[in-house]
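Consider the single chain below, provided in structure tokens and representing the form predicted on its own.
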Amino acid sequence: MSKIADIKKSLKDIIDPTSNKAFHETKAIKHCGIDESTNSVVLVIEVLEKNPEATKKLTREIAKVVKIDLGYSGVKVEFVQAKVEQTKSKTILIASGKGGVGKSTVTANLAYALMRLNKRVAVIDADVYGANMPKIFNATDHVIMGNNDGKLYPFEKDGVQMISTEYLVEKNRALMLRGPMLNKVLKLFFEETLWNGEIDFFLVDLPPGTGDVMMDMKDFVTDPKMLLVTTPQANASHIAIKAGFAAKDLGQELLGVVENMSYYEVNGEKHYIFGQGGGQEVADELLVELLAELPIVPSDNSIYKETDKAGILYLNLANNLLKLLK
């Protein structure tokens, strides 16, 4: 046996804290070689997680194997971190180009509309001055955990994961953050929350109209897909527009429009209390399809269930927006 074979013979049964997994399991030694002049060890070595704790744990335990075990002077160990393979989830943001127009109630609901066609769902509420999705989710008592490393743990309702700004602050207060601020909020949901398995959709709530938020998505998101909600409102499609092409600007493909508050209807008698057109006007201009027009209905539940003649127009959604995605 070649010495560098048995170098690696003698470290593979070493176990990567990271991942709980010996050498040899991971192919973790990506390079083993020996410096003659120093009768020096010198390895490369992969693992999960690129942690000080960690990496000095390992040095340690390969230093005792090749300077006690093997007899060599000395090891030079650099660490290298796996390339983890990118899940194939979808991040559809929503977008309005004004409050006021539902867009955090057709998020959560067409979250739970994809929940049911089987989908793996995730809301991240990136709407920053005006979170409300603990609110619709029946979660404003809920206390958000996290791991030592400081990583959060998201609420969990009905198969449905969800992290809100509204949990970084004190009840009834405001987050009051500029620019940078913000991308470190957004980092901490996308990059350091510890979703629970995979995920198939991430729905993105994001502020009304084109601030920070919506450009810092270029940041987290590297093939960010928008629903554009407005009204049938004059003023609300108006701006909505205005919204459309700043995505479209942004790298941001529009898939289409939800038309909400579209109509109130009583013994089957629809009534356009806003108007009507708002929404087909917006998916005109921005050559886009406009992909559901959804009523106000009554409810003191913000989240309809899917007998509901609502919760039927959500399904309708998401199985037009998974067609459109295939």
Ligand SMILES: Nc1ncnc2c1ncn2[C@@H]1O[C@H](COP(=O)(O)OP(=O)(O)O)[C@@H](O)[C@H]1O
The other form holds:
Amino acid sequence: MSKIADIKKSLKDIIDPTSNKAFHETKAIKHCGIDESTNSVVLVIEVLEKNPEATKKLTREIAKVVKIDLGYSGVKVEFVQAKVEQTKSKTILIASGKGGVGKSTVTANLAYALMRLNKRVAVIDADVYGANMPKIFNATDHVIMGNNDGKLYPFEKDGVQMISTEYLVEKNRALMLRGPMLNKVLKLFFEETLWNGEIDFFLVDLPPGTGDVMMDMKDFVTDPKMLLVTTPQANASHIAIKAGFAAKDLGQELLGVVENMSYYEVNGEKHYIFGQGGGQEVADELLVELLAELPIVPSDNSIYKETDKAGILYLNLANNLLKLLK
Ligand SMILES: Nc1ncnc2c1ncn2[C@@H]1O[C@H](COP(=O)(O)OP(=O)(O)O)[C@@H](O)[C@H]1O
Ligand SMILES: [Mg+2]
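How about the form predicted together with the ligand, since we already have the form predicted on its own?
Below is the entire complex, every chain and molecule, led by the chain shown above.
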């Protein structure tokens, strides 16, 4: 056996106290060399966490093996810290001035687009009065289960997880709650839901306008980002601007504006049936970008395929957002 292989073999069972794993399990020995002039061993060792206590202990153990067991005169160890992938989830609130502009449609399709870009996504349907995410996910009959501690298991489809206030009430009933109770429901979603694995993006479908739910976000999200959805019509854009300013006042960072139902395309020609410019006006007023103009798509199925024209536009939107959030 070569001298290097011999050294590596002798060190392989040493345990990194910060990961509790042996060197051979974590492939901790990143470099091993011998300085012939001084008859000493030079090592680069990767540890999970580079703390002084652990590296001191490891240096002693390594020196014992290298000097006493193997008979070298000296040893020089450099420790490097393993790069742990930082998965810090981001929360994007999907808001609008008025209802019916496609906030939920945008939320669900954006969730799918991010999933298609290999992000782990969870949708929180916090539109307490008009929850319809189960309908969009074709999962109205799903029954949410909880564990013995009262924590909820989210619904999951195509790798996208989702929880909705609709699951907390009897079929065809609306949730009728005032402020303090709303906060309890939000707590269930944000703190007492057993999300499957690490989540990159939480998309929160807010109720339209500027109500309790929007104001309560501060209790659950430390760095909220927001997307504002509007249609081209003046009556929608006018209120969207107000919602945008309210968000800014609440410290919710506005990422940009999405104009939904912008046009109807026939034979490659765009017809602006609801007028033009509403989304751009909102973006200009709020000093942010108009991130997408999405077509009117007559369809029962609100989640577009990856290959649909609208599906591609949603992928673009998701890519834009990823760039903004880098
Ligand atoms: N781009 C679109 N083209 C056609 N219909 C749409 C589009 N976006 C939304 N809709 C439809 O409009 C209605 C309202 O959309 P929804 O997403 O529920 O709005 P909101 O959540 O803002 O109330 C739904 O029936 C939805 O299917
Ligand atoms: Mg909705």
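Numbering follows the first chain given and starts at 1. By rigid core we mean the largest C-alpha set that fits within 1.5 Å across both forms. Remember, it's a predicted structure, so these values are computed and weren't measured experimentally.
Once the cores line up, the CA of residue 76 ends up 2 angstroms or more apart between the two forms.
In the core-superposed comparison between the two forms, residue 318 has its Cα shifted by less than 2 Å. With the core held fixed between the two forms, residue 21 has its Cα displaced by at least 2 Å.
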